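This document starts with one chain, in the form predicted alone, laid out as structure tokens.
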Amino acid sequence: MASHSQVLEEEKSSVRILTLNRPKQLNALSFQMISRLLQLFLAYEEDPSVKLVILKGQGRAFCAGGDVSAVVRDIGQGNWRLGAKFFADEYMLNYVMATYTKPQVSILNGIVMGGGAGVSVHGPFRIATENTVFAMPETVLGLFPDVGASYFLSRLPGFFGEYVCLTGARLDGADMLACGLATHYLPSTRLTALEAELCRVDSSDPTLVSAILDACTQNPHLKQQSAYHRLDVIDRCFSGRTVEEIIAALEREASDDWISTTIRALKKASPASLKISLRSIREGRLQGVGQCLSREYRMVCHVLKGDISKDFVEGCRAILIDKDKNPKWEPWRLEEMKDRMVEQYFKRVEEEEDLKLPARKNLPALAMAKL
């Protein structure tokens, strides 16, 4: 398929609006989609007649993350650099969408996982529907929550984003809303007259979309189950030091579904990526969003080679390529994977260039602040 059937693009007046066309990979993003999202993204920033951007995807998802199956298979070729490549160009459409000049309003309805986070979150206007399901499941892969999440997850209320990055726990559109990773809710039957109601904008003013978008926002209630009623204990657990403090501070709470639920979660993930993902977000909360995507470049590139842990590839075996969701985590234990080791991740591999984020210029001010 031509990466530009891939990337749907429609011309509306001042407006362009992409869709990600894979819907029978639930629109994961390839290499060539990623390439030409960033070509597109930088072309309307040039381009003065183009006003605003709208994002969104074809069928049931948004987007269910980045197309990881190519990557195991340069791996398994001794290509682990080639990987490589795709995370760069990925992190650096993160860091254009992060900075960019013009609004940029994604359409969330449907899943929206891992690198799915990545082309919307950073945008200033994300919507959820009903239809909504986000995620950030890498640590059940072997990876950690990447594309900037170690910037957007760690600016959460109180410590809810510790538990969805290390649980990969789903949250519905009204818990992105109440949560801050969405900005507006709107019922899926109202979408298509927002979308006519966004082409009249004609300004590149964010505030005109922003009127435009309050104006028909909803604010549904969150379900009696929704892990957001429980920011207290979550507050309580996740601000621990170290995963083995997090899951000691769970076990001594009072025992229910969602916390038996919650250590399940934990305990099935793979060890080393429970441990990168916490250092992760905890360096994250400190950095500006150029420095995350830059240290989770060089995290990123440790994981490809697979020099301190193969767990990526045995991850990406167990879930999604023989399905047999057993995976065999190397090292087994938390307590086997060292500080030691965890700190290998954050230096720069051997004969890897750092990440080389594009030049800004003329950032708004809601830009600067990431920086």
Given for the second form:
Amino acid sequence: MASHSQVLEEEKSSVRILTLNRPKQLNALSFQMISRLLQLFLAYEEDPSVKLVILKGQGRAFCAGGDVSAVVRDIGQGNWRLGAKFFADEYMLNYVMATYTKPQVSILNGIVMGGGAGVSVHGPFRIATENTVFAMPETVLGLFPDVGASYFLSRLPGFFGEYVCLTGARLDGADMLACGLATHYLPSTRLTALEAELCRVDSSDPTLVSAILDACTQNPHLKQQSAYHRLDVIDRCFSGRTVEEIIAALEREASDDWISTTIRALKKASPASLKISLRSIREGRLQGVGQCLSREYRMVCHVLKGDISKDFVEGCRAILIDKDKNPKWEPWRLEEMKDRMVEQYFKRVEEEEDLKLPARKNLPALAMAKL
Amino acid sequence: MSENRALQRANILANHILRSPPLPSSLSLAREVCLQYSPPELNESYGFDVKEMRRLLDGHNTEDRDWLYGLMMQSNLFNRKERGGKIFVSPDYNQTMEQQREITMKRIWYLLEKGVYRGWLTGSGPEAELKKLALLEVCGIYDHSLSIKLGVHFFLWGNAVKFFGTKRHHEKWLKNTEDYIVKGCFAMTELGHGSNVRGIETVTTYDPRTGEFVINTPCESAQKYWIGGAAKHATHTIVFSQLNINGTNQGVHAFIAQIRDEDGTICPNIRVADCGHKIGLNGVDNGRIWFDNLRIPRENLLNSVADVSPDGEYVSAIKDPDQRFGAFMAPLTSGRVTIASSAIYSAKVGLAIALRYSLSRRAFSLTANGPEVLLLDYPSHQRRLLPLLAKTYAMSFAANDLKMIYVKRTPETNKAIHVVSSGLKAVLTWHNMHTLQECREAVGGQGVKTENLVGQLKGEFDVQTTFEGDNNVLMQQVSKALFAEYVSCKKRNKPFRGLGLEHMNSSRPVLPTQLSSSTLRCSQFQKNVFCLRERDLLERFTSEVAQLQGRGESRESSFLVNHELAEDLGKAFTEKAILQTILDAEAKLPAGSSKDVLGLVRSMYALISIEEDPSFLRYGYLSRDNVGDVRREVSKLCGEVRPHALALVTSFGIPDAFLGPIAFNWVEANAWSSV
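Having seen the form predicted alone, the form predicted together with the partner chain:
Below: every chain and molecule of the assembly, starting with the one above.
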């Protein structure tokens, strides 16, 4: 019962409103929350009385990501496979959402990071507000943007995906709308009214849902310092073949605050993370969402097992546990992270099964196109 | 009769009504009865690791390839469009010739800015060359015009400077070429001479008073023709010309001449005209050039093989003009290497589209009310496409092997590269044309829409059978080279070494009279059949030629009379070389499902090649019963390859965006909402 209350379920006519309810942890996804969400989503799909699902967060966050502290604890106790189970379930949920037969509307009224993006961006409707803060900060944690990020980030305009993926840069609601991570934007004061209207839709037809959202969406101005204004520089630099080339290209640009912040972010991140993240997004651009999640699962197993680099444990120690913000990455320099080490992350972990994605049926055209 | 039919209709309708379960309220009637697209991925499974197979097929630089695919997909210059919820990139072939040329040039600039060509001329060593080949292949998968325009600039102009030129040329031109500060073309072919380069009529003389060469087009048939880049963009060209020094013709030499200034204005003493609209490759600005006593500095002679001193004396380390010409042309093999491999990638695109479609499109029912049958579940459809798939696999390994010997070339391997690249260029480009035609027909009317690629590609790739050596001429060269090898070994009483002819040193293989299924699939049997054919044809060819020569005919005319045998021999040699490469690839794999499937594919390649070549019956290598067994085995293999069809085309590694919309949700792509 207690675990269920981490996800609140509300029934309003043919709509189900799910609220992530761990406000103190910024709604970070626990193992229980993931299991519960998966269970609910699969049940709603079978239930003809449910036509639409709304997902939102309690408090100032939508969802700050997967709750990795438990995973790090498991690794510490020599039990990385428990962590792998966490990620397997999370990716399964991401896959179900990406191929869902009914519309999912996510209300991103607050922090959306890592796993939070995974439970929202795969759905067809994402509503940003003035409170939205989005980031994929995995490379400073010694991880890599997973939860299908190699699918959705790689499909952003130009090389904006590479930028977001490698630097962990923060985006606001206007940025998200501009680059397509969000589909709609409206002031948070209007959310209640919108919810009420959505509850009256009584249909799973995405065009009807779209019509409601289109009618109230706004076109916010991009802030002057928005990274989206720098798309030309981003395309010039982040299209580079390797992380080294990307950094070299940035260093060749005329220096300003944005450039130096960007370079600093890259130099702060784990070299191993940067390289596997880049390779992941590049492969993801050419793959379907299922293939992306399967590949990410292999990668995350290597990260957890620590057979190539132990940066994940170190990153979590420095950022989440000791909070000294001074991780000792290993390897320390980009050039020490060799191609063959990167290669290892993409191979199956010995004695570990590949991710088994559930069979999906009656897929709508949009979901089919993601396969 | 008509009463019967009415009854039958009534029965069908009744069945529809009675059999349908009550409709759930959320579903509309229309949706229930309409045909629905079902992605092949949902119904087919992968029996082996497609990622591993893709690595094997691409052979090298997988990450670099993926990077370039991504560069094209993320730019608006590559004609991104959405169909059925998916993004596709392919050129807009409905653009005018002028528009296609301009957009191709813009794409080249974009890729230049992204650093795609870095090291293409200034780099060296096998690694740099393989990377360049991989990236060029990806460009060709997007658009043949793009890769040809790049190929002319880097592989013809650039490599001519690099291989025919010396230090002074390298310093002046290579870096500038890589950065597109100069845009090069390659003026070899003339209106009157194509494959026969030695017959060209352009004449160059030397003027010792000014230290200049004077290049002249003496007659209309000497105009340079089909020169890619000449009509619009090129600033410089390599000119192939007879070199006449003090009244002595020293044979064909190559020079550098500027044809346009930086603004694109045509230089004095140069005339340029357009070759006009073509059946494909309209993104390439093919032009014609006339030289009106154009003067160029003495240093512009590409002097790696021969030079002219300031006072007009001709000097060359190679005295024999035949050898000189051979040494000169040797580096141009790269063209045939890239054509062979690009032909195979084109066949892969065609097959991936046609096979994916055949796994989602149904036609006709076997019983009155039964479901319609998936195209690829028809044995006839399997027989049309799956042997082509197997051949494409085998030839893909052959193209990779050719690349490997090319990038690791030494003076000793030049002859082998020449022979193998000639044979493979011809066989692989012919195979591509056959494959595209079959794929076009196999997807029905959808194949004639340019956005679905298969039909359009026929026009785009047709010229491959002609340029860099007419296929028929190349095949004759293969046979002539084998003849020379045979004669020289016999004369010196030496064993055969090289060109895969070692099997001639052992005794003639004896084939079993009864061919069981397991015999037919045995690699040793397959090798024996191919060796027997090659050996016998080579012996026949040489003895026929020798007989004619004995009667006083010249060697050349004896070759001509025996053109049929020469053709058969060229084909036998090349097909055996291909079989060997897929056998090698198979042997390198560890035991497992990939190896098993590759074994099926290899048997299919071997047996379909036997089935299609009348030589086996004509010369009696196999009996009528034998070829009947071969045919039955091909059909059996079709059934066994069928479950792997999707995995086999997925392993081609061509991203979805580079295939046509009919390879995916063709119902949604054509829905009213997308109009």
